[in-house]
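Below, in C-alpha cells: the form predicted alone, a single chain.
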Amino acid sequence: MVIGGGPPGENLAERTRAAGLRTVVVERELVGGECSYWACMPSKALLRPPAALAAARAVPGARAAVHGGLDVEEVLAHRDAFASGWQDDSQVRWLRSVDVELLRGQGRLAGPRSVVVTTPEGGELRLAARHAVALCTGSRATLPDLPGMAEARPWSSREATSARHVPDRLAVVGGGVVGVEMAAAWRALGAGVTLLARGESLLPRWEPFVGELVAEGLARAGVEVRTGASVSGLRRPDESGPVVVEVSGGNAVIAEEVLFATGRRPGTENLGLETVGLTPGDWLSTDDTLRVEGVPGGWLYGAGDVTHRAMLTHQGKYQARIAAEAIVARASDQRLDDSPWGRHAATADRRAVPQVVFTDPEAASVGLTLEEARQAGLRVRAVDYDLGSVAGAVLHAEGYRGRARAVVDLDREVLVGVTFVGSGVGELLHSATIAVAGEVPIARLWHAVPSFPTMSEVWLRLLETYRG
C-alpha cells in the first residue's frame, strides 16, 4: 500500500509491481504530485524561455536576431502545458501500464497494516497490506502567523507556478530556491519584484558566493533585493487593491501579490499516525532503508518530503527505490545490504545530494560545503577557480562570470562537495555528482580528460590548482 501518488510514490509502485507484489497507490488530489503541477515543472517551463532568450542575447552574431521580448501569453500556454492542464489523465494511464492499481481518496492508518480509505463519495475501504505500507505525502507550504496574513491572501509556491495572470508588482518573501526562482520567472514576464529576504544573503545553504552571484544576477533583471528585511505585517485595506507588505526597520513595499516562500511542514497532519504510536503532524524519521523508526514489526516506511531527509524530487525518487527494494527483499527473506552505498541504503541523501537553482546565472551543488565538511569533522581545503576564464565559458556567453569550488577531504584525497555558479551548469552536475558519489580518486579524476573548448574543462582547472 502506497499512500501518496507523487514521484515517490508511482516510482515505489512501479518497483515493488515490478518485483511481483500486488501494489495499491491512494492518492487524494492529482496523481503526480506537486512537483508535475505545481513545483518542478511548471516553474522550469516559466525559467526556461527568459533563460534561453538571455542565452541568445549573450552571443555575438545571435543577439542581432532576438527582436523583442517574451510572448507572455505563449510562455503561461507553454507552463500549462508542462502541468498537464492539471489534468493527470496520462499519470493515470502510466500507473495502469505498469499494473498497479489506484484509489482515490485520503488515505489514513488504522493500526499495525491497515489503512482506510475515504472515497471522494464519502465512503470508506479498508484494507490490509501483508508486506509493507509506504507513507509518500509530501510537504506544504507553510506560512508564518502574521498580522493581516487572512485579508492579504497570500499567494504560496502553488499560486506563484500556476497564476494566470502578471501582476505589476509582486513581494517575494524569502530568500531560498522557490523565492529566487520566482523572483526571476515573474520578472521576466514583466512583473515589478522586490524580494525580501530576513538573513544577510540569499540561499543561505549554499556556499557563500552563491547568494552573492544569484543575488547580481537578480538586480540586473531589474529585481530590488533586501537582505535583513524582515516582514512584520500585512495590509490590503481594499479586498481588490494592493497589499502592503510592513518591513520591520524599514520600508513598507506595496505589491499586487505577496509570495510566501518561507519554508514547508511536512503532509501527515491525516494520516492515522496516532494509531501507530507516532505523532501526527510531524515528519517521519526513517533508517537508511527508509523503514520509519518506533514502529513495530518493521512494515512501515516513508520516501520523499515526508521523510524531511532531502527534499528535492530527484531525492524522493531515490529514495523510492531504495525503500522499494528493501521492502522487496524482506517480504522475500534476502539479505539486505544497508551497509554505506549498499543495495538497499539511501546514502546519497547523507553524502551526494545534488541541486540545481535556475536562475541567472544557474547554481549548482553536491554534496556538502566547505562549512558542513568541517562542522562534519572532516580536514578539508578549498578549491576554487574562476569559471568565467575557461574557454568553454567564453564561447558560451559574452562577459560569463561564475565560479566552481570544489571541497577535498584531504585524509583521502576524494571530493565530498562540488559547487557551480554561472550559465548553464546545471549541466555540469552530474559529473560533479559521480565524482563525490563515487568517491573517486583525485589521482585518478586527473585521467579523466574534459574535452576541450567545453565549460567542463573547469575540472582540469580545479585539478591543477589542488595540486600546484
Given for the second form:
Protein chains: 2
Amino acid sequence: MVIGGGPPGENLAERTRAAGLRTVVVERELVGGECSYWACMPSKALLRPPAALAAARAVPGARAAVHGGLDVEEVLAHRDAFASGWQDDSQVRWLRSVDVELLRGQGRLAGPRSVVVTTPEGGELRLAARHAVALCTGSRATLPDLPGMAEARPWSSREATSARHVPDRLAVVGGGVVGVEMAAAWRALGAGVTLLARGESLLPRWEPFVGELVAEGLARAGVEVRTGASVSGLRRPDESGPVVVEVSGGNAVIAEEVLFATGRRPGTENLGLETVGLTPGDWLSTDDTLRVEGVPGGWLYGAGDVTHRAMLTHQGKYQARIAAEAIVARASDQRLDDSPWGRHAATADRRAVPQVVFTDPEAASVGLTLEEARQAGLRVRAVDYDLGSVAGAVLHAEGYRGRARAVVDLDREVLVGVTFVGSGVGELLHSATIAVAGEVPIARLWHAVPSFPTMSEVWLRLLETYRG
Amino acid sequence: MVIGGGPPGENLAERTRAAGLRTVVVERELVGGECSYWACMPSKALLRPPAALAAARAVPGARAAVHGGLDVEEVLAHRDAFASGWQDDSQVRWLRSVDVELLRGQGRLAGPRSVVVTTPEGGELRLAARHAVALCTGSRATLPDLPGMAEARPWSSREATSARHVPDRLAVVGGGVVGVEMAAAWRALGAGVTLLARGESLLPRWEPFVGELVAEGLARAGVEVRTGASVSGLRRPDESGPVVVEVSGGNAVIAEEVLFATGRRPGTENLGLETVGLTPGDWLSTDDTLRVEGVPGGWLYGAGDVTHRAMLTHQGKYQARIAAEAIVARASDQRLDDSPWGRHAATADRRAVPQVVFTDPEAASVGLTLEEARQAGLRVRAVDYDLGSVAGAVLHAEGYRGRARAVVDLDREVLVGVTFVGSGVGELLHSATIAVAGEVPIARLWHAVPSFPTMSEVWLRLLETYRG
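Follow the form predicted alone with the form predicted together with another copy of the chain, if you could.
Entire complex below, previous chain first.
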C-alpha cells in the first residue's frame, strides 16, 4: 500500500509490483504529485526560455539575431504543456500500464498494516497490507504567521508555478531555491520583482560564493534583491488592489502579488499517524532502508519529502528505489545489504545529494559544503577555481562569470563535496556526483581527462590547484 | 629539451621546470600550436554562435525573439580573437612567467641527448640534454595524391579554421570529426556545403548511431551529405574560378573552395630521427610513461599527436603531465609507478579517451565502442536509451533528438565506454569519463543520483535499462 502518488510513490509502486507484490497507490489529488504540476516541471519550463535567450545573447555573432524578449504567452503555454494542463491522465495510464492499482481518495493509517481510504464520493475502504505500507505524502508550503496574511492572499510555490497572468509587480519572500528561481522566472516574464531574504545572503545553505553570484545575476536581470529583510506584516487595503509588504526597519514593498517561499512542512496531518504511535504533523524518521523508526513490526516505510532526508524529486525517487528493493527483499526473506552504499541503503541521502538551481547563473552542488564537512569533523581542504578562466566557459559565453569548489577529504583523498556556479553548469554536476558517490580517489580522477574545450576542463584546473 | 611548443610541449615544459629541471622549448612556428590557432580554439569559436542560436530557436517562448541569422563578420572577428589574431605573444609571456626558455627555430635531434636548432636567422645552436628530450611536434594534415590537387589549391584544417571570407560553395572531403565540424561551421556562415565521405557513414569510428544523427543534423542545416563518395580528381579550369571535384561514379561537385579533411601524418620529418635509429616520417612508438621505444638510454620522450596514442589536445596535455612526472622521477631516482592508472602511466590513452564533436547535435564519447570492446575480447553488453525520452532533454529543446549508449563489461560490472548524441551533451561527457576512468562499479553508480530535471537523468535510465 502506497499512500501518495507523487514521483516517490509511483516509483516505489512500480518496483514492488514488478517484483511480484500486488501494489495499490492512494492519491487524493493528481497522480504525479507536486513535481509534475507545481514544482520541477513547470518551474523549469518557465526558466528554460529565458536561459536559452540569455545564452544566445552572450555569444558574439549570435546576439545580433536576438531582438526583444520572450513571447510571454508562448512561455506560459509551454509551461502549461509541461504541467500536462494539470491533468493526470497520462500518469494514470502509466500506472495502469505497470499494473499498479490506483485508489482516488484520502488515505490514512488505521493501526498496524491497515489503511482506510476516504473516496471522493465520501465512501470508506479499509485495506490491509500484507508486506508494507509506504507513506509518500510529500510536503506542503508553510506560511509564516504574520498579521494580514489572509487578506494578502499570498502565492505559495503552487501559484508561482501555475499563475496564468504576469503581475506588474511581484514581491518574493524567501532567499532559498524556490525564492530565487521564481524571482528569476517572473522577472524574465516582465514582472517587477523584489526579493526579500531574511538572511544576510541568498541560498544560505550553499557555499557562500553561490548566493553572491546568484544575487548578482538577479540584480543584473533587474530584480531588486534585499537581504536582511524581515517581513513584519501584510496589508491589501483594497481587495482588488496591490498588497503592501511591511519590512522591519525598512521600506515597505508594494506589489500586485506576494509569494512566500519560506519553508515546507510534512504531509503527515490527517494521515492516522497517531494510530501507530507516531505524531501527526511530524516529519517521518527513517533508517537507511527507508523504514520508519519507532513502529513495531517494521511494516511502515516512507520515501520522498515526508522523510525530510533530502527534499528533492530525484532524491525521493532514489529513496523509492531503495525502499522498494528493501520491501521486496524482506517480503521474500532475501538477505538485506544495508551497509553503506549497499543495495538496500539510501546512503547518498547523507553523502551525495545533488541539486541544481536554474537561475542565471545556474548553481549546482553535490555532497558537503566546506562548512558542513568541517562540522562533520572531517579534515578537509577547499579547492577553488574561477570558471571564467576556463577556455570552454569563455567560448560558451563572453565575460563568463562562475566559480567551482571541490571539498577534499584529506585523510581519504576523495572529494566529499563539489559546487559549480555559472551559465550551463547544470549538466556538469553529474560528473561530481559520480566522483563523490563513487569515492573515486583523487589519484584516479587525475586520469579522468576533460575534453578540450569544454567547461568540464575546470576539473583539471581544480585537481592541478589541489596538487599544487 | 622540448621540441614543439603546442599544448603538450608547453605543459611538459612547465612541469619539468616547476620540478627544478632547466627546460627549453624549441618552436619553429607559433607557441600554442595547432590547437590555439588552427584547430580547437578557432573551430569552437566558429561553432558556438550557431549552436547558441539553434538552442534558443528550439525553445518555445524564446524562439520568437530570434530573427535572422548569425552576424557573419562578428563570428569571424570572434574566431580571430580566440585564435589570438595568430600572434603568440600571450603564450610566450606565459612560458616566460613559468621560467621556461624559448628558442625560436627548427629543432632536430643530432644523436643521443643532442639537439640542433636552426634559428630563423639561419644560425645553428647545438644543445645537450642532461635528462631528456621530448618530441612534441604534433601532426600535419595529409592530402591524398589525386590528379589536379595542386591547381585546386585545397583547404586543409588550417584554412578551414582561419579563412576570412565565406565561400559561396564549399566542398568538404572527409566524414571524420574535422569534416563534419567544418561542414557545420561554414554552412552556418552561409556557404552552400557538400560533404563527401568515402565510407558508408559519417564518423565511422564512433557508435553507428552517431554518424546517423550527425548526418541528419547536417542535412537539416542544409548540408548536402554524400556518403560512399570517393573523390577521383580535381580541376580548377579558371585560376580565379570554381574548383570541380570529380566523384567516382557520381556527379562532380562544383565549389569555390574544397577542404580536405582526410587524415594526418606525424610531424617527424626533418627531426633527425635517423640520428637515433628511428625512421623519419614515422609516428613515435611510446610506452605508457611516454618514453619512445627503441632508443637506448631512455632519454627520448614523446607527447601529443606525434605519438599517435590519441590525437586530441586534452589527451596530449595528459601525456605531457604523465611524461613530465616520469622524467622528473627518473631524473631524481624516485620510484616509478607505471602500473595501470599509476602516477607515471598514461593508461587513459587506452581506456578512457573522451572526445566531443561540436556539431548540432553534438556527439560525445569516452572509452570503447561496442565493436571495439568486442574486438578487445571483452564480454560486453550495450545499453541504449533515447535521450528524447528524458524530461531534462525535452525541457532543453522541443522535439529533442538524441541517444545514449553505455557499454558494460559484464565480467567486472563496470562501464568501458559511453556515447551520447544530442544538443548540449558535451558537458555530460565528463560524468562518463569519471565513471570509465574511475572504474566505478555499476552497483555504486546506482547511488549517483542525477539531479531532476537535467539531461543527466539519462544515467538513471541507462542503469535501469541495464538492471531490467
